[in-house]
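Presented below, as structure tokens, is a lone chain in the form predicted alone.
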Amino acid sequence: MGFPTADKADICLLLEGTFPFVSGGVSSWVNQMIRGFPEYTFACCFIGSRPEDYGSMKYELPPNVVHLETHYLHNFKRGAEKRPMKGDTSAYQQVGKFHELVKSGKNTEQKVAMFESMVGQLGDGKALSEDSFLRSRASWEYISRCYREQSRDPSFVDYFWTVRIMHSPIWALNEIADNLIPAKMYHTISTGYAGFLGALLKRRTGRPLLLSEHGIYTKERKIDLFQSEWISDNRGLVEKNNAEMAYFREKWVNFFSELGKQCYLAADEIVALYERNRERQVTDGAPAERTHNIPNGVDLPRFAAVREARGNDVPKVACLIGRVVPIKDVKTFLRSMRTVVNEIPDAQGWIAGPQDEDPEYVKECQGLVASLGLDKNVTFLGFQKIDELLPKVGVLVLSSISEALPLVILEGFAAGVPTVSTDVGSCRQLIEGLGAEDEALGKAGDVVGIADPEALGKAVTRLLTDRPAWDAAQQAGIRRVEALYTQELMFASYRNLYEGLMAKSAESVAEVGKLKGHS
């Protein structure tokens, strides 16, 4: 079956690796939003990494998704033709006074000028285009320069490479943007290659840009990164300073933080889901008075009547959902869950999640079962219906080395789990609360360090053990998630900024004129 199509929508979501094909949180999160506003059509717009990478759709598209595309900026089939070219030197110029500018730091008006400017030539036939910056002497003569200037290390070869591959999806981007159905305002889930189309599209069009950050995308990819073994560190033992972080790495985290950049000064409104993640957003460049936290919420009826389906026992069970991979660290769970089984022989941990993302990492994981000698004890179920998983749970668990607000534990609280964490993003806000009336609401389980597993295991053991300390857990959990954590609170929030953005959206129809191929 093909995909929908349209020729317009009220509001194209822009999509980095998540809804409809990657399950999750943030798809979650998403499909809950698109059916929480059905007086509006969306368009979704999904920027993956290769075909091969993804499988079917993860979720039933709702009714009013009357248009999706995929886009996969790393399928190295497209690209431009092969012909050498002089191009012009004097635009290269350019490119590198906007690096002089984006290593200053500052967000000066003549770096967004020239930043518009610049986008402005991405097209075929134009002095930035993708032809020339592969192909033209000029393109070649500027990269050697800033070889010789600025590299710290010793190979060209990677230099010159890694270059060309960093910068190659910024003229799929333009090509999307190009070709991208009209929309009264884009949403974008996040900064990173859909926040920078987002950008682009904002310039291109005058219509508004939406930004929601679950997580902090760069922050994340520098955890991605300082993990990767694919980037390359050719200093010598003798050279390396453990301080100083290796060149390609680093040049890496520049990108990603100045995509970042340019989302937020593009975004007319800048959501995190609590206020730390907001502070963040601020030092990494967004304009303070655009932001605003607005935090995920909850199906309530629905997750009551998950809750009606558990029985009086609390099941031996632990149990991490979420999909398997580093960031979520089933590695320490499972050495937690040693802990745990050392006080109850018959607990059980339950892997609830995808498993397809990384396939060596679930190998280790299934190994380390193994060696822990807990074959009779662990799990890996794959993706789960949660409305049918959490009543057969006893505890939530949260592995995880960062997060943002996990929708997950809200879901648990709302079903009568309650979690315990490590001490990541807001996770400690939503199981002890934060501020004296939250705070009195009581303690929904408990949050313990990053990779400690001892420390996870004795305080899932100390729930799973002590029943009025758990019952006491449970009601605190569904105390706050009907206070402060329901779906209609948060969807509230965003009604208000839809609606302001549509209607400076309206506004722009007045100067339609300026916008370039769509109507």
Contents of the next structure:
Amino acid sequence: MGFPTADKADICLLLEGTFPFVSGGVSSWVNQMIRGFPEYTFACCFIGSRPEDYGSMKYELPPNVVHLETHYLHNFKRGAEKRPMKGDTSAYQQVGKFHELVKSGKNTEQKVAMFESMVGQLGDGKALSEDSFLRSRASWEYISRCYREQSRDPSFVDYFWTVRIMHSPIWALNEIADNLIPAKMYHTISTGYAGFLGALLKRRTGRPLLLSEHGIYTKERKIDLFQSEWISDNRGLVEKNNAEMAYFREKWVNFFSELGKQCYLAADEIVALYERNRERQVTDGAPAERTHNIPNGVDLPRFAAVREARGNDVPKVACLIGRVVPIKDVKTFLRSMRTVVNEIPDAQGWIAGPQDEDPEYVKECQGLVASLGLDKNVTFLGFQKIDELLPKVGVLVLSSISEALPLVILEGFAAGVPTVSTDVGSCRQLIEGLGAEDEALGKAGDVVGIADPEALGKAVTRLLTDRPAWDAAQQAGIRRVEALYTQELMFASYRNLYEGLMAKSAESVAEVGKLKGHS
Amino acid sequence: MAGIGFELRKLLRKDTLLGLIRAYTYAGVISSGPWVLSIIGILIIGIFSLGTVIPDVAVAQFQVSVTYLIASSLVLTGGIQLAFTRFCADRAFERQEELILPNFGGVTLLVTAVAGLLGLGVALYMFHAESILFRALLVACFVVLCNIWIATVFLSGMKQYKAILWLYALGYSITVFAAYWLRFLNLEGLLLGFLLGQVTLLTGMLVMIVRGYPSVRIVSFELFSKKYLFPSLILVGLFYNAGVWADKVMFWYFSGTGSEVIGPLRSSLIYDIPVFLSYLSLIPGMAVFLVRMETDFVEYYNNFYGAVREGGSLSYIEDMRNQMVFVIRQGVFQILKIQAIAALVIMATGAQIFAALGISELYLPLLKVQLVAAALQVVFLAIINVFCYLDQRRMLVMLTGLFLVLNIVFTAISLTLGPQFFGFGYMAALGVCVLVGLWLVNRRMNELEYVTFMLQ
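With the form predicted alone done, generate the form predicted together with the partner chain in the same format.
Let's see the whole complex now, leading with the same chain.
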């Protein structure tokens, strides 16, 4: 396929399950960023689960993307020869010590040093190679000892395969790091596997690593893991304790937490979208002095034009913009529409977003529409161009159970549409403001509790029926976005970071050059 | 012999002395029935014919001919027997039983063709001095015997142990009576009697098969497709059967120990009788082997792999592994114990038996050596069986190949060393193989979980 390739780039983006193959908030942000920095060349390293999970590219590649490569972590094809091998027992003893340190929860110098030395032994033929992990007696001894000492699950075969599947991406990432083109710096858009790859690259090349976290990866993974049915819990009925996470789930959560921690430790700069997430990063192990808040920003002139396109009346339309997936809690939105329609019989509820990710959930939602008797009021629009959609919308609705800083709220504000949202992520900060100055700008809509369709419905109804309140909310939104959330502000903050890190990168190169000159 | 365990366990569960005796008798008869019956049958024919109307030399010629027929048919079909057993077991496991009967047809057809051509060639070119009738009978017996082995494997695969036993009893009774009745035709008469008995046996088995397993297709050759055939198993079957007969053949054809009997066929009076007698001592050992293997070992084996597949704890998996090892160890000791008793009984009465058969007591030491060798052979079979269960085909080829080579080499050495060393070749070959085999089993069992999980 015609991916662009180059032998070097200024910034290498590490993208796990997003741009350019998946559409959504984070991908749009990546697209916006690349286009906002035409002076730099970008390499995109896409990491996905399996090739069949992704369709074609959802974004046209900006001209300054000079290199794109794709990697799939659960694409097991490596047919290793199944010969017995002894393996290096001392290397696995070290792994054991490292895991103990991880469990103790402390970030000691010793742990960092151990991680460094372990990562150095991952390559083929080395003490902790993939072959050694999969086939060696030393690895077997270690895995079975861990099972005996720690497992609370009776099934050894499940434990064994969980450990294998959990760790196998490490070698895949190591191989990616081996072959990636050189860049002056690395920018990862999440922790997780991409963040871990960033940590590997930083260790290997000495080049700076920047982390921008939209959601909190570990937290989102936890939600995923709670919903996934493929993780088995083999404990008998009496052994189960509802307060306790299923054993394997806990293992996965711990694994991703540690991946995240390693990324936080390796990153030179860590960006959160808003204060609460920054605090969370710090509690999760990010060194506080490296953290920053840089909120998303919108392209004001573009949305001013969208605002111009609005008529004078407030359309009786509540719209949820987002993928039809459980995390967006579309069902709560649909139930709230029942409350809205009871008051305003001709009100419309739109769901604008792709429906291909979770067809089962889409079906359930459509069934719910029918059983609520909302066939005439609710429409699934599929993917929509936001510039054309927003002028027709009265209120934006977010019923999500988890969000970070949703760009769509800001875009709505800029286009003159207030928002009713659940109290997740930074939504309250966006709608009500944070701090005296910000709060003085007014409320740009309403915030309700999670999974409370009645409150959501009432808030929407109030905005759609009370014209002065709606006008006030619209103005507050416009003022807030213009004051705090412009694209220029965001680009300026990032330009600052990029320039600083590039300089650091040049320094590290000069240093390496000096060292080479000396020897 | 999978599947027999169920019946044995039923008998053992009664937990009475009678139940125990019945279980072991059943196992002994089933495990050694067919060939014990054939040895006894041939001996009986020999005994009632000696000193009657037909000359002694014709009796010897008959016995030797039948021995050669059995040996060569076993070696010829040994490879395909094992591969076919495996094919049946695999298809039964996959619930594709409908494939088994047509392939039995295919194997039978192939074996008949090959055995027929081979037998015809031998009969045409190597028995010039014999009558046409004798030569025709030789070919017919050879083809029928080859088919009997295949049918036996088929019915064992279908767990028809009782039927096999009754048919063998019937077949050999008819053999004895027909031979007695036809002995006025001399050598040809005895052989015709043998053929009649064997044809009855084969017909009985075929009737059972056709009635028990109706099928649309009768002949197919999926067995030989790459997907299903294990060439290593053919080698194992060939090596083992050739190994068992190698020392006997060498004694027949070595000038100091063998003598001409009929056509190219030779025999070794001093070697053959002690060997056949010692084989009768195998019955108790085989019974113990079968009971141990098919009840306790299979139970722990199933538990082990069940726990591996369906999620047992590691300590349980290890426990089952240890139980397997324990059963193997116990089995080997028990086989040796019971074989020692059987050997002592035969040794004590050996002089009388030899006197009754008119064999010089000089060869009593050979009997003693062969009795030890027979005990080792049961242990060797047990080891081979363990490796069959663990599906260690490379190991099996190696072990049986080693057995064949060592038997040839050691027997050659014992032949050059002289009479006081006769039999030691066979015993030493088995001894080495048993030691190597036990060492390999031990090593394999020690790393069973590692291999099962990390190298699958």
